[in-house]
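In structure tokens, one chain follows: the form predicted alone.
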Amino acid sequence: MNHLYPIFLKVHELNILLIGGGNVGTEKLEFLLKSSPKAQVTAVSREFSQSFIDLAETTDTVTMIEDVYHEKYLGAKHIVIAATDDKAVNRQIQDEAKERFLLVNVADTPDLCDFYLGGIVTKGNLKVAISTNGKSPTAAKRLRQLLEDVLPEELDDLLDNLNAYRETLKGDFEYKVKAMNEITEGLVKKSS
């Protein structure tokens, strides 16, 4: 049974350590800045590969730098992603990163991570989250390409239209949500 707690965090307002600078941590990288443009994150890394800095310097959000890992490093940060190739600097950055509180996701090595980098579909306001609790990160892929092929452009749309309708509402919580309930029951109705 999965038993995580999807939430939708503001990257753009927090401090994210991601450390590793290869295949690994730009494959991480390119899945925050795709849901996150804005994604504050620094870098650390003996050596950066060239996709990783091509990536980088597509936003003035990633700061690099060329070092070993080192506990300073995790001062004033919210969120900690290990992506080396050592599989012992990964354990140190998780152990390190709990003393101190803060999430942990450590790259292939589930039983060391407090959150997973599921898969998403962003159809512009509408971002659907999908896990697979650690256990299948290509059939979180295949199924986000799935969503993404089956939800029209035109949600954006339909969100806007519903957003501009609950804006004209008055009267109390109560009334709104049916109100809300009411115009949108048609979303979900099958036809006999």
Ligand SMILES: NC(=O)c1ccc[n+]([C@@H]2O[C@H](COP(=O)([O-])OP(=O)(O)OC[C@H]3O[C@@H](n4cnc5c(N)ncnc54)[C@H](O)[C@@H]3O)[C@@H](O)[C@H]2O)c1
Contents of the next structure:
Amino acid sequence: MNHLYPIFLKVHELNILLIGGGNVGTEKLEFLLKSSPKAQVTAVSREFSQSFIDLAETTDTVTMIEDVYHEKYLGAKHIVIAATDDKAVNRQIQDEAKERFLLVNVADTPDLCDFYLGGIVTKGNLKVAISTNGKSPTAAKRLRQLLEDVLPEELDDLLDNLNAYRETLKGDFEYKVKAMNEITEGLVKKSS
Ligand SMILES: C[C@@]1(CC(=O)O)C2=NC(=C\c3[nH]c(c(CCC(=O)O)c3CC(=O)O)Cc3[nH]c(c(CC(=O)O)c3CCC(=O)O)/C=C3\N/C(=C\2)[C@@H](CCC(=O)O)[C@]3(C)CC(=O)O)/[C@H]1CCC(=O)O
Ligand SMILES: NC(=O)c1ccc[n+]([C@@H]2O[C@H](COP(=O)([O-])OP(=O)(O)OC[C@H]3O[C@@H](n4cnc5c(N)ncnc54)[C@H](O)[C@@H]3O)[C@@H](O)[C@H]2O)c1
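With the form predicted alone in hand, show me what the form predicted together with the ligand looks like.
Below is the entire complex, every chain and molecule, led by the chain shown above.
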């Protein structure tokens, strides 16, 4: 069964705690910033790899704290991502985050995750998130690459135009739904 429910988080307005500044931590930060360049991230790690530091320094929204994990770092956070190479520490982070009802992701350990990070395609205002329910992150990556390639950049113009048209509609809600459905009908019509 696939029980996952995708949501689109405004991570520039939420506080994320990322623990572990090595290979996996860098990968998670890279994909986070690629999609959300102003993501508010506090990174705590015993030590940070040079690639993590280089990446973190590309934005002023990532703060690095060189320290071992302590539960005090969970304070004032909404979301936690554990990416240390110490399984016991990752488990401790998960336990202590759950006690505080925080949403937690233990990178690369599906059983300990409240949510998965997905493959993400951005075309202006359009955002497509991809998950394989944890079955194959590589397939999520390949699908992301495929969709990045086939979804035209013009999609964003289309969304802008539809938004402008929607603003011109004067009728009630029902009228607007009908008008929007009519004008977008061609998007899903199969040519015979
Ligand atoms: C999508 C993406 C987003 C991101 O990272 O932001 C992402 N993993 C990516 C790449 C990737 N990760 C790994 C490989 C090496 C190949 C391989 O091992 O398969 C590659 C491919 C590569 O790097 O080429 C290693 C790996 N990952 C997980 C496990 C454990 C397991 O599967 O049991 C292992 C084995 C660890 C080990 O061997 O010990 C688990 C998870 N990885 C997820 C997300 C979540 C499920 C997403 C879904 O539902 O599909 C989940 C469940 C939890 C999480 O981490 O959130 C990102 C692609 C971004 C992009 O390119 O667009
Ligand atoms: N590198 C990969 O591509 C990969 C692939 C699959 C699985 N994994 C697994 O993922 C885990 C992380 O791998 P990695 O390559 O990122 O390791 P890494 O050694 O590059 O990074 C681990 C980071 O965690 C930090 N750390 C360790 N204990 C800490 C603590 N108590 N508090 C704060 N920070 C702490 C270290 O300082 C380091 O920066 C490992 O268990 C590894 O086996 C890695």
